[in-house]
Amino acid sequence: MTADAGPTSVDATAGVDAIADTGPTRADVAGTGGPTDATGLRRLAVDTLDANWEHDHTVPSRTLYPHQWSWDSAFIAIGLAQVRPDRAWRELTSLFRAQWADGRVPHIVFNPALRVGAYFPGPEMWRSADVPGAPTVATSGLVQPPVHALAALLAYRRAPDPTGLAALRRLYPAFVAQQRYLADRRDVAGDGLVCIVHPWESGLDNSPAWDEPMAAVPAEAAVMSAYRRHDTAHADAAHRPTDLDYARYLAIVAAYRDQGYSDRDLAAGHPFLVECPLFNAAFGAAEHALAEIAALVGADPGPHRARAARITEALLRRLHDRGAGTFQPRDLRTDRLVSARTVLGLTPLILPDLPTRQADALVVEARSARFGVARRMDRPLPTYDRTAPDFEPLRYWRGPSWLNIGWLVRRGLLAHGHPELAAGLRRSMIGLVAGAGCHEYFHPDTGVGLGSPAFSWTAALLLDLLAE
């Protein structure tokens, strides 16, 4: 369904101006393997989502990710609302059916119909069945950025009918419980921000942002000889996290699991504790979304607005690096901001109440040579400072371009009065798919598709971009 190779240069994105600016007009994207018009791109996206539909949810991909992932389902619901609104609500409902009694929404919900070993680490590693309050279906014990309330609000705006309103009414208490879990259980420093306990919770698994805190996690790459990694069977190992990364990931999982996934004593010895700008920006954006949802379903929006303001204030106080003009993760083990300049720092733009001074500084950062956002972009948005000596254009979150991150940054640019930059980023993202298909991620210089083909959130967010 998708092309496995993209153009040799993302100058081809110039040809999507007609698609991006006027809708279903023929675009001149010469020499590319993907559709070259808005109708073809829309059909590609719908076909991808249909092929990845699995009875009540959408798998991210049939190869690398055969189960249900948390923030994937949120992004997927946004796109489904354009073409299959009933499925958008089923997507979110099925995910929240696996919500734990404490309110956490697990980052993986395992499909019991799949064989053991279909994904690593699978249910046998997580052992959620041993934990009181876990659902009957097997899940992980980690969470991901809480973009779900925002996704539900956007899905309803696309299809504002009685069915959608009834779904919002059903989901609202679950969203509130999700936020309550994060606020009550994960505010480890007592400063109003959420702490992630594993790099996987950030969604940007092997970002250079985690190099400093991960270096303190004791592990040896040789540990991986006892396991069979699923990801490197379907993707080039040179594009994926290293065995040392994975050994550390598993050590952190084991530490959390062996404490029954309890958040009570995290500060006493958990090996990875970080306040992430993206996770906390999503945490604040969720409260803004919940304020709107509350008004729709007859609840009080006031407490949500108040919590959103407190989260933004805490982000500014704890994670804003005034010298760099961006936001940086804080390693709670050292109580220091990490130094790597990653795209995580741009994501607080999604907060509508981010003060103008800080928002303007983030726009300067976005337009810099590190990230290259412009009215007309000659290269896509990378996930890491492309001027850094350790920039890796092929390795997962250490350089490549991802549509979900670009989508978030674009929303932030629109929220803070930069429609021309948002339009440039939109054209660039549409151009990536026009050139390479619905890949998981893309080369940040050439636009070649990387990772899994036929990737669901790429398809879903493409539909959202085309709808505008």
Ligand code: 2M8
Given for the second form:
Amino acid sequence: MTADAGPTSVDATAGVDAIADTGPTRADVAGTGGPTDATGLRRLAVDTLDANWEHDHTVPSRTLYPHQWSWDSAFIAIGLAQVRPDRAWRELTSLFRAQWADGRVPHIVFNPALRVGAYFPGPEMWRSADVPGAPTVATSGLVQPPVHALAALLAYRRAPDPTGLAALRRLYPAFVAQQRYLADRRDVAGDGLVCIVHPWESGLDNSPAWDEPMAAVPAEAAVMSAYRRHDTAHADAAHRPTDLDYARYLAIVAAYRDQGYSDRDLAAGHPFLVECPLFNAAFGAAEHALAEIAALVGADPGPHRARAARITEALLRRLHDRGAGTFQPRDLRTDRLVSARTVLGLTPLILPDLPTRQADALVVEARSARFGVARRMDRPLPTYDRTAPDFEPLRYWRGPSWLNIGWLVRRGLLAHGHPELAAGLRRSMIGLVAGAGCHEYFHPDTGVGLGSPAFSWTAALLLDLLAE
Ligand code: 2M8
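Please give the corresponding structure for the form predicted together with the named molecule, as opposed to the form predicted on its own shown earlier.
To see the whole picture, the full complex is given below, headed by that same chain.
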């Protein structure tokens, strides 16, 4: 298959019970554009990952995102571990080769072989070469949720051989440095949580969660006439962030870059400072994973367990909205929790030490009409409260369903004793790909495929779901 030439969208979120419940048997998927059985789905996923492999990493999409992305590589490694374990380790190794001297893992590692303009904003905007401690290869200066230690642990569990153990040994100090960067340099409020300095750091770029903090970022949509956006040449502009969003994204990048990406004095004037529940849940989950990796590589798990406990405690203290029964981002510029109910709030479920009371409340939120998680889901998990008046079923992270988020929530449901709900979510996610192919995201009502039709983390996480 050719990259970004996956099947087009169709409606089929039901009928995958045979795959979802009994493994690789023929499924009865009515009128679909995707494969109809587990073997076919696996083949599609492997073909998608193979087509997106680029010398030492996997691009998220050949057209929309032709470089290496940080959290994409982590999700991708989880799937690769099953079918191409050597590539799983190369994926993580190439990403961490671009780690900065201060420990930050950049959210984009640019492929120097690509032409200028292959992605916007490219290396000329980030200018990482001007920063002492940045790697030789051009990168962005932002980070993304630290899901890499967890991914490495899960990859090793799928392929527990000497090569994997050697890779864990090599990567362990890099994961520790990544966590140390976040703990030491990004705890802007001094409360034990990491602060993100750009919506791109959340991974959910234009989530309604960022509307309140973004409204305070001074920028005019008109500035975009000076630039050529790359994304809208490959995807419907109505499904992407707006020009005003992009104007603000660029203004925040410029502010951070012009300080040399230094995290000193952020509180004094950086235009976007938010504590995100997903980012911090990943930060805590990383310490839990590192405790297990430490035990495997002969290091001390104790400090990781202690840090994990402190992160969970800080999340509860700072981001838990008791009235709403969910977690909400905190805007550090106003010191207020944002009010939009997004799927970000459910993700602390991945923390195994989340107390039962708060975990139960999250399950209530997940099962509510806002998110519709059920044993038999009639619609996929949306990224935003589907009852909200500004729910947008087509626009990127403002409603559509994404496999990485479903995958995280499913892990959380399993961790907190809800196997039937986890099975319902799994069946729904497999049904999305069976219906539409390895799309980047999916219409949260119809399951129609949106964005890139050959998207790597969809393929990788599908492999992981099929293997369960
Ligand atoms: C999207 O973000 C990039 C910027 O980082 C973009 O829109 O150009 C997000 O979906 C992000 O979560 C993802 O890592 C990236 C690559 O798939 O694309």
